[in-house]
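Single chain ahead, by itself, as C-alpha cells, in the form predicted on its own.
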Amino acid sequence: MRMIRVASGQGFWGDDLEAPVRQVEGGPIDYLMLDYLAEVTMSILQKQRARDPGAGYARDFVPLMERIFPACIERGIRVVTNAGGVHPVGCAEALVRVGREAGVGGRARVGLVRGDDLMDRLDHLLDEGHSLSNMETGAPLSEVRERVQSANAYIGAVPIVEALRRGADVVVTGRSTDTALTYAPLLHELGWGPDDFDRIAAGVVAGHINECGAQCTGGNCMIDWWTIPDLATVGFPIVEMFEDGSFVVTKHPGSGGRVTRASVTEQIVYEMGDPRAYITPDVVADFTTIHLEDLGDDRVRVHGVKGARPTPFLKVSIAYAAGWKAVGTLTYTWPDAAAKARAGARILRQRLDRLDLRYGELRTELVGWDSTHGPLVGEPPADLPEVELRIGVRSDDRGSVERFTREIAPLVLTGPPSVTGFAGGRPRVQEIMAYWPALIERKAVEPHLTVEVLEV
C-alpha cells in the first residue's frame, strides 16, 4: 500500500526551534505539520496586532523557514501550519519575502487559507441569530460584545486540501484545527473521500498524536521518564500513514527520546474529553476504538479507528477584553521559610486594603508548598530551605492594578526578614484577554473560506 509520512515540526509556539530542522534534515519525510495554535495564543496574538496591525502571526515561523526552504523544496517536502493566526495574510507574505531571500523564487509556491476570521462579521452573525453562547456557561456573547478583539473559527482540511491540489509547497491558515494539519495532506495523497470517515477518523488519530510534538517520543513522559534516552536532541513524531488507515508512529533513527505504546497512549488520552465523540470539522472519531501495537524500535501500530459524520457546528474561539492584571514574587529563606511568606502576603493584604483599593481577585501562592496542588493538610515542615511568595491581582480597574505593583518592593525592608529574588524589580501590568468558546453553524462559516497561492 501507499504511505505517506507527515511529520510534526512545532508543537506550540515557543517549542524547540530546531526541532523543525532536525526532521527536515533526519531523513525522508513527505509533509512537514508546524503547530503553534492554541486559545491562550490566539489572545496573545491578537494584543500584538492591537499594538502593531503587522503582527498577529507567529513570527519564529518566518525565519525558520528561511532556514529550511531550500531543503524542503529540493527534497519535496511540504509544510503544513496555522502560523498564520489571527494574521495569516501578514505571515504569507512574510513568507513570500523570505522564501526569495533564501533564493527559492520562481520554485515555490505559497498557499493562503483564510476567512476563519469572524470579526468583521460578527454583528452581522449576531443579527441572524447566531448567539455565540459560552459553551461552558451558557451566556450570550452579547453580554461581552463590547470587549471582543477576536472570534476565530476552526477550520478543517478542505481548504488546506485544495491549496496542495493547486500546488502549493507551504500552506499558511489562520484557526486550524491542530488535528487537520496532519490530516488534511492525507486527504490529498491518499484519495479518501469526504464520507470515508473511518480513515478520516484515524487521520484525526495521527494528528492527535503528532500535535504536541514530542509529548508522545518521551517528553512529558511519566512512565520511566527518568530512563529516556537524549531529550537534549529529542526526536519528534512520524506519522507513517497506509490507504487503509492504519499508520505507525515513529521519529528518525538515532534521534533521542522514545516512541512506545505507553508514550503514545499518553498523548492520546491528553486534553479528552468523550473518548467516543472526539469532534472536528471533518469527521466525530471514536477514540475507543483505537488498537495500538508496539512494534519495537521505536515504532508504534495504530489501526481500527471508527469514525462518524461530522456534526453541523464548527468550534469559535473568542478573546475579549477582560480587566489588567499584575503578577510579583519575593522568595524567602530558612529558617522559618514560610511563615515569614505567609506574614509578608498578610502584611501586603493589609495594606492594600488600607489604601482601598478595586479589585476583582487576589491569590497568593506559596510555590515549594501549595502552589501546584492548591492547600495542602497540614502546615508546612519549619526546614523549609526556600519558600517563593507569588501574590497577584486581576481587576477592571487599572489604576488599581499599578498601585499594586508599588506596594511589593517596601515589603524587602517593612516586613519579614530574609527576602531575595527582587532583582527584577516592579511586576508588568497586563491586559488580561479571556477564552470565550463558542459553537457556529458550519453554514456561516464555511462558503467565507478562500484559497490563494502565491509565486515566491
Second form
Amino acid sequence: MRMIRVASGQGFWGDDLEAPVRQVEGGPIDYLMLDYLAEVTMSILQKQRARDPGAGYARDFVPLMERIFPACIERGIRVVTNAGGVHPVGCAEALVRVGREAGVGGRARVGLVRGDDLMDRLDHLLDEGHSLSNMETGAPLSEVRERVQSANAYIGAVPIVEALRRGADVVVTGRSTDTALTYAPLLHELGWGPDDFDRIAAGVVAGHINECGAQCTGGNCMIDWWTIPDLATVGFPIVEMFEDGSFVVTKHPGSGGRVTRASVTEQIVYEMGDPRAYITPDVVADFTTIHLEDLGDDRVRVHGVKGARPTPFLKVSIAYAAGWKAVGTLTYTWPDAAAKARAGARILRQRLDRLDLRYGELRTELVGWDSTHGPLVGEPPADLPEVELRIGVRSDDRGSVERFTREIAPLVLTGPPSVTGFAGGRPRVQEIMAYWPALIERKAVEPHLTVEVLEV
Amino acid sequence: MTRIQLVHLAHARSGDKGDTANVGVIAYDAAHYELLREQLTPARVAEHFGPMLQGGVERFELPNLGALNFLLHGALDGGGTMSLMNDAQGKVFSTAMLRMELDVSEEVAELVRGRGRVPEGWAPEADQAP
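In place of the form predicted on its own, the structure of the form predicted in complex with its partner chain is requested.
Every chain and every other molecule in the complex is listed next, the one we just looked at coming first.
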C-alpha cells in the first residue's frame, strides 16, 4: 500500500530553529510542513506590515529555506507552509530570491496561495449582508469595525493541492488551517477524493498531531517526564500515512524524545473543543472515533477515524485594537514575603486611585504562589523564601497605562522592605489586539482564492 | 474508601480557545476511566475551580482514548492578548485540575501511590544538570 511521510518542522512562530533541518537531514521524508500561525500571530504580523510594507510574514522562514532549499530539491522533499501570514506575496518573492542565492535557480518552483485576506473587501462584505458576528458573543462586527486590523478566512486543502499539482516544490499560504498543511499533500499524493470524508478526517487528525511540533514526541509531556531521553535534540513528529487512512506517528531514529500512546493522546486533546465535531474547511472530523495502538520503538498507529461533510461556512480570524496593557514585577523576600508583596500592591493601588486614572482591570498575582493555581492553593506560609509580585493593568486610555509603568520603580524606596528584581527598567506598554472569531459563507471567499506558481 | 489527588490517576494537557480553557484529562490506566467519568462531573469540576471561572463547565467523553475533555468558560480574563493573567493561554490549567480529590478504594490508592510524581530522591543526571 502506498505511503507518504509528512514531517512537522515548526509548531509555531518561535519554535526550535534547528528542528526543520533535523527533519530534512535525519532520515527519509516526502513533505515538510511548517506551521507558523496562531490566533494572535496574524495581528502581530499586521502591525509589522503597517510599520514596514515589506514585512507581514514569518521572517524566520526565509533564512531557514536558504539552509535547506538545496537538500529539499535534491531529495524531492516538498515544503508546505503558512509562513505567508498577512503578506504571502512578499514571503514568496523573498523565497525566490534566497532560492537563487542558495543555488536552486532554474530547478525549483514556489506555489503562492492568496485570497484568504478579507481586509480590503471587509466593508463590501458587510454591505452584502455578511454580519461576521462574533461566534462567542453574537455581537455584529460593525461594533468594532473602525478598530479592525486584520481579517483572514481559514482556508483548506484545495488551493494547496492545486499548487502541488502544478509542480510547486514549496507552497506558501496565508491563513491556511494548521491541519491543512499536513493533509493537503496527502490528498494530492494518495488520490483521495473530496468526498472521502473518513480518509480526509484521518488526515485532519494527523495534521492536529503534527501541528504543535514536539508536543506529541515528548515535549511538554507529563507522563514520566523525568525519564524522556534527550529533549535537547528532540525528534519532531513524522506522519506515515497510508492510502486507506490509517497512519503511524513516529520520529527519526536516534533523535531525542519519545512517541507513545500517552504522548500522542496528550496532543490529541490539546486545544480541543467538541471532539465529535472538529470542523475544518474540508471535513468535520470525529475525534471520538480515533483508535490508537502503541507499536513500540517510538511508533503509534492511528486508525478508525470517521468524518462527515464540511459545513457551508469558513471560519474567519479577525483582530481589532482593544486598548492597552502593561505588566510590572518586583521580588519580595523572606520573612513574610507574601505579606510584603500584597502590601506593596495595595500602596500602588492607592497611588493610582489618587491620580484619577482609568483602568478596565488591575490584576495582582504572586508568582511563586498563586499566579497559576489561584485560590486553589490557599494562603501562603509566612516562611515562603520569596515571591514575585506581578501587577497588570488594562485600559482604553493609553495615558493611564503609561503612568502605571512609572509607578512600579518608586515602590522600591517608598514601599514595604526587602524588595529587589527591578533590573529590567519600566514595563512596556503593549497595544491589545483582541481576537474576533466569525463565520462566513464559503461562496464569499472561495471564488477569490488564487494559485500562482513562480519559477525560482 | 479513601481520597487521593487526580494527579495519581491521570495526566492532562490544557490550552485555550479565546476566553475558554480546555483541559484534556487522560487516565494512566484505562481501567480507571470509568472512575474518572463518574466523579469528574461538570458540577464537581466547576466547584473545584470556583471563582477562577466566570462561565460554566462543559464535558466531552473520549472513551477510546480513556480521556475526558473539559471546556472551562470564562477562565482566561478575556483570553489571548486581552488577558492580564500569567497563564493567559491556559497552559497549566491542566495541573490545577490534577489537584482535585477523588474517592477511591484502598486497593486503587495503593496501586497508584506515587504515580504522576517524580520519584523520591530523583535528580537530573550529572550530564543533564544545568
